[in-house]
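Take a look at this single chain in structure tokens; it is the form predicted alone.
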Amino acid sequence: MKTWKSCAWLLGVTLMVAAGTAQAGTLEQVKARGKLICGTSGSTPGFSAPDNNGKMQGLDADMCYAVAAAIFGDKGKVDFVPLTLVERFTALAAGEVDVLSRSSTNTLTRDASLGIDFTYNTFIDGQGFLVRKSLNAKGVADLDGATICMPSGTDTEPNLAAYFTKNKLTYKPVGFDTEPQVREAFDAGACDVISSDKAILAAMRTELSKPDEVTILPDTISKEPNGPWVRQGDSEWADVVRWSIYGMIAADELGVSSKNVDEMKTQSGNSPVLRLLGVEGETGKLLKVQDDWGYQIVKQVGNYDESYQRNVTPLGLPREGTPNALWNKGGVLLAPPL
């Protein structure tokens, strides 16, 4: 099994090497078909996921709402392929997506050799650990000799080997490919502990059979920047992805959101907000986009809290205090001048 995977895991690098040149002209291939295609996971709630309508909902889907949002003036055009962590990148560097947008952390490895471009932070995560109440852990410390089931292909298993090293614990890893798959063997007894970004174990939390008898601990071994990634080498697309994400955090810090852009749009004396909502410059001309776009992104999708709240809150995860509030709240989240 180890060695399939590494050859699976070689071939996918090599396919991404050879396809490091990307492909220029993605806006224009996104318009000639009519609908942009979104990576994604497909399975996270809170940042993507089918509702019961079957219509995906999440912050990452959120960003792929507003880039077609951007693009055709409709959030409709877009059709989300679910990935796992072993497919994400190969699908994006092969062209069978447009853009990444499923919780992955912005790495030097990953920016300078896979053929991909990360964009801009959309959520900053930290790695932590999910443990059942019965244990009586309180910290990591508590964990030595523990079974931890975790995903693979991701920075989980480099970050748990590296602190439980330095910190002279010992552990059982237990590696899958998907999440789902983590949390089915989570609760069947697999394993006493789940090591992920600190969002994708409060997203498990919400589908396992017993969430009242699990805690996530209070520590958080590592810092992880995620954002939607493109392909390197088309950087008008990428300029295309990365407004859009700053759009929505331009109209959170100017305080424009679904509920008040209409007035905003007509009423506002402000420039920056009439720039980012159309009525002046041409913004839109420059990226090859609607004339409107940030008022569509707005309109349609909201503005970057309004997506926070709608998704994120709900999993126990609040925006204030943390690196994800704006630059001017105690975040890091900024959009560059209109």
Second form
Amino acid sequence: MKTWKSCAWLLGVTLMVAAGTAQAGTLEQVKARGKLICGTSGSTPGFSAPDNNGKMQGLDADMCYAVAAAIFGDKGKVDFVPLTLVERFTALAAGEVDVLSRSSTNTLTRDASLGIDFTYNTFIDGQGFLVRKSLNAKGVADLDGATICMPSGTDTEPNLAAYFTKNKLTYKPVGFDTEPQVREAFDAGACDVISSDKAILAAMRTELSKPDEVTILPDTISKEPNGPWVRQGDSEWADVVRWSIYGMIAADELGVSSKNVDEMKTQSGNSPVLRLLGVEGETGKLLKVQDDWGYQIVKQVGNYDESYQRNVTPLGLPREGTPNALWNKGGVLLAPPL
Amino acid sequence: MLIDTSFLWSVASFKVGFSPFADLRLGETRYWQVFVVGAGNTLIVVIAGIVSSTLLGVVIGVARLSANLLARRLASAYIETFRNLPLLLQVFFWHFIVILPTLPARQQSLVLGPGGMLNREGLFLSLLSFAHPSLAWAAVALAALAFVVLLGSGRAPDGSTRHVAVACIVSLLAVAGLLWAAVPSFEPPQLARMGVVGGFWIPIPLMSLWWALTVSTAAFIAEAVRAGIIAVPAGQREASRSLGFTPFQSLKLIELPQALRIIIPPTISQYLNLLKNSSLAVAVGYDDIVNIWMGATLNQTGQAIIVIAVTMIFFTTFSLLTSLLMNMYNSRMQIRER
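Having displayed the form predicted alone, please output the structure of the form predicted in complex with the partner chain.
In what comes next, the whole complex appears, and the chain from above leads the way.
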């Protein structure tokens, strides 16, 4: 009797596991669920942080809104899941989220070993240092021997180790799970320096208790191409996410914004614009999303420049002259032809 | 997902902040060493926490039953506060609200004479060195010998008390003389531009975590102690008092030895909880096994399955080891039927 019972339990558990693994493609799942589940930081102003109404705002959040707009024609159909730095990739690989949009750098180790795939650059950053003005540090060379707070489980740690070794400098690292903990530790005086991506530093600075007493050093010690990640082995889904981003960048390049999109749809007569907005060609059918996916993205979320100006520029990070400008304006952001 | 143990022998790409008993150099540390240091750091805080929470717990538990109203009320307030608040909240409270703000910034470090200095980055103890190390070792050996001998003569008949006192004074003088003859010298830590150079570093996160674990676990142990004392039949206390024992003697010689049999089993669980709760280290930036092994190493190598499995084995092994030791102690304390 006992054996029978355990056998039944075993069978039940196996069935559940099997049901979990033999799942449909992510796109079908998302459509069936009627909602996109998007992993973000949820505590990084400018990239993903709730506004006063509790609505997630930021460049990373906009990427998820764009994917939802492309699939459902309604950018509101997103559930945001806040993830810490340590749990983010595991959460994505384990299927807890459909897409991870959390200022995560594209690296070989991650791409090749974590069971996840990078989609496309949405923000190109570099690692910098936020220091108290009272230290009188002019550059990284002045930071010899400093205690440095940083987010743990990120690219920041190896970059810092490599740079300090190369320049024969020493430091004491203090690692934390999330950015707010790093900020709190710095505010409480546990360290005089924070190292992270410069945009994250700019975002943290806005939330410090005394933002006037700190400065961000001019040095940049690494390159950090950030963008959304998806699970490995589902290229149909990766295409949807990647082309949603391309759509925002293409709209920026073609001069289509949320303000003039209706006008452009009827009057532009420009074939690339019409293909993007779903008037010509059947790009939506090919991607298995809304026929007018490009129109929905631009209308509801805006083009890349609108999102950047709305979210990142207020942090004190202008777009001009940075790698985040379009390819034809000296940057590296480029959308392939539609 | 990759499963490959060879990463254990490759060089870690990041720096470990706190490695008290190993000199981990950047660019030479292997991942298995990161594990060993992380595990060691966890054990440091756990062992320190077990000792201190037991002492504090016994004091609070006895105070809870004290005839003194104030002591009784204070002890219950303590227990009800620290038993009912989430531990993470307590860790944050002690670290960010109490400990860090009360400590001075590095520039205003508190100098503890020749002992070292204290600031928000940690306690820096002077390094002690001897001109004649062999004499110092002789002093340590003599002190240990004297300690063992004196402990053994603790239950000597009344007449020998004078001999014990003489032996105690003579051995103390001998140890002090040997230490003096070894010519000790202190190397105090020096305040540098960006940090503290030299000295033995005890980071503030370690102290905050240790304190939070001590305070919280002591509340639970105090309840076990109280339960144990109450369970000793009241006649035992009454009898010892009528035989002329003082309340302290009655507690020490009559009540606690009997109460221990009831106190030990629930206390084992509290020790195990303390071991598991030490993983909150990541909240204050202490380099325990969860922070530098399950966090940083997992994210840098992508070896999720091996890293998590090793972490699970570590916690299970040390939990079982703790229970084994405590159960052995428990069976020694059991009433033996004759």
